[in-house]
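One chain comes next, on its own, written as structure tokens: the form predicted alone.
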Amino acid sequence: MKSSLLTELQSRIAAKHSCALVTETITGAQAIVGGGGTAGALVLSPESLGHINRLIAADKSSVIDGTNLFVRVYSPSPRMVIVGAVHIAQSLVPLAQLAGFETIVIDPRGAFLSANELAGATAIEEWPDEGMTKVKADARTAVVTLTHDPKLDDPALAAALRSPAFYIGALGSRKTHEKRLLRLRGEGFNETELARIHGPVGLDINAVSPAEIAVSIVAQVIDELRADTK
């Protein structure tokens, strides 16, 4: 690999951009795709670029069938942004970390954030609208709201809906969720946008305890993250 291309690849990885190093296995020609455009000497067809971008979205390295192109995908760890340092968060944080997620907990209540069970998570002691601005949710980010308090959940959901976050979920009953959707419609969100919110959050596994609810949430988030691989 040419040093200039290596430097460019390292720069994109350091910036936590999803990208791919594409190598023509016969000639050795290479290119970087994603995370700021295409770079390198290897010329790629629109069809190949489409295939490469799908592999990047799926976080999957592979040889493209019918070609001599090997695609090595580099993706940052997915993130889970949790709004509300409540009991479920104390189960959700370690479980999400075990599944490979970087965890971030946003809550303006400092006493809640100090719980030992949240160790290892990045704590942001801010109101959710300010916290979400710091997070800068991207296509590798899941946002989960847990507080049941519209003053905390709604601003976080609104910020998530305006972002490319791959998953948005909100804790609460169906009745609570309908009221939530009504408030968000009042803020100008349409039905297509609101359909991105999983409410009630998590897979329907009849979860009752905080730990069981955390399992259902992580399972649903992973399902969305890997949707392009099905």
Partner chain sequence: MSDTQALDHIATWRAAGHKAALATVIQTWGSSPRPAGSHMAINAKGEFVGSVSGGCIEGAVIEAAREVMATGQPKTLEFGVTNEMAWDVGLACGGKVRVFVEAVE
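Now show me the form predicted together with its partner chain, since the one above was the form predicted alone.
There are no partners or other molecules in what follows, just the one chain.
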């Protein structure tokens, strides 16, 4: 690889553009596709470009069958939006980061945001509906509510349900969740939409401590993120 092409690749990755480094593995000739025009010496046929763009969309690195072309796809990190800078968030933030997620914590209570150690997370001190507008949840975003407080959780869940977020989870017991669903039905969400919410949140691993609950949440989020690779 040419150093200049590496620099270009790094700048597209840093700008959080989905892109691919395409390598002809016999000669080593390369091109970058996506995230701002094609760069590099490797000339690609329209057919190959079609394959490459599909792989970028699927976030899948692969050899193109019947060719010597290897496509290495770089996608921005998936994001986890955590609503509530509560105790569990202290465990959830580092664990999610370790698993490759960019973490964002929304809480209007500034004292919670500063009291709890959330190193490395982007803190948004706003009401969840405003915070969620800022975040713009997309298909690579997970939204997890942790406050138990309907006036904080509900607006965040409503915003998440109106977004293409790949995962929505809400902390709370079965009973709490039933009441929550009742309120959200009242806001006009139907059963198919409400079925997107994982409640109680996390895989059932009999988690007790905040760290264990964080493990169960991250495990369930990964399960959804990778669902189409099975």
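Positions refer to the first chain, counted from 1. Because the structure is a prediction, the values reported are computed rather than measured. Just so we're on the same page, rigid core means the largest C-alpha set that superposes within 1.5 Å between forms.
Enquirer: I want to confirm the hinge position. Given the rigid-body rotation between the two forms, which of T23, P76, A207, I104 is it?
Expert: So the residue at the hinge between the two forms must be P76.
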